[in-house]
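Shown here is one chain on its own, the form predicted alone, set out as structure tokens.
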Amino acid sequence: MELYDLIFYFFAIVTVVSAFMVVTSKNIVHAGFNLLFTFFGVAGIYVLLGADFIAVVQLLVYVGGILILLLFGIMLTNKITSVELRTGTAHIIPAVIGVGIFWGALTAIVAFKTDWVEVNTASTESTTIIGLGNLLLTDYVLIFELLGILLLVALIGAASFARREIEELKD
């Protein structure tokens, strides 16, 4: 077994135990702190597949963003902290019944596998960072723009929203 392996096996331990520590934990507080190693491990699934893009991406977005967002709520409200969530046991028999589905997929894709590509990240010439890029300013760099003004014009509707519904809170 290569280091390449174990390292894979890491994460994926890493990601696989704190994503069933988020579904099966009581206290909110810690099931958003599990989501962060959950969030990590994925990152750095990203980062041995050689997707560095989608891996910076995974650390800005979601954990920069969303979950500091997400620890940040649930800190600062006092009443929220103290909840205990509960979850009925009529989950756990679907639950089951899937993970058994998904596993016993897996094992049959990886008995019967056939034409596997390798995954070589020494042999990339450049990051994907510089092939996005190109992508996005040559070929595709209309749809780009096009998003661009789409997600301006959510930002002002959202804004304009706001607004309203501050100045009725006034009145």
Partner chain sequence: MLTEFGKIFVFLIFAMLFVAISIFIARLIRPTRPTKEKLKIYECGEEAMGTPWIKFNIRFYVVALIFLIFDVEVVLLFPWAITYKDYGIYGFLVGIIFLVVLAIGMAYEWRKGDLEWARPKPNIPDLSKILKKKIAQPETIEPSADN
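Structure of the form predicted in complex with its partner chain, given the form predicted alone:
What follows is just the one chain, with no partners and no other molecules.
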């Protein structure tokens, strides 16, 4: 699996380097555009893990939707050129301790609590979407409909917030 490793490292480097540039960039628009490559790299890693549906969702929702919303949010900001971004290090010792404890706990759980199963990759299904659809129509049908209502609430909430903003702008 030499090629697989190579492709994995390609996506991992794309993700980590662009994420680093997101947090260190002084220009908020450059940070937004670097976030595009971060999302894209994560989508590539999902594909390599065999989670094809999640990868497509990542591309469609995060790259296609949330990033556009973020950039619109930046473009709507007043006095965008005078925004001063601070990207220095602050409180480095508490940060190191906190991240260290969190990372250590996560690694310990992954290393000791997971039962690692060898999966025969040749026999796995080519797509996960059929199993997902079957689950959505049997076990999780109520959750499927509740998701529709959740999206309805989000739609009406977003619209009424935005309407108030527009009316304030008109006055």
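Positions refer to the first chain, counted from 1. Small disclaimer: the values here were computed from a predicted structure and weren't measured. Take the two forms, find the largest set of C-alpha atoms that superpose within 1.5 Å, and that set is the rigid core.
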Once the core is aligned, please say if the CA of Phe161 is shifted by at least 2 angstroms between the two forms. yes
Aligning on the core only, does the CA of Gly104 end up 2 angstroms or more away between the two forms? yes
Taking the rigid core as the frame, does Ile149 move its C-alpha by 2 Å or more between the two forms? yes
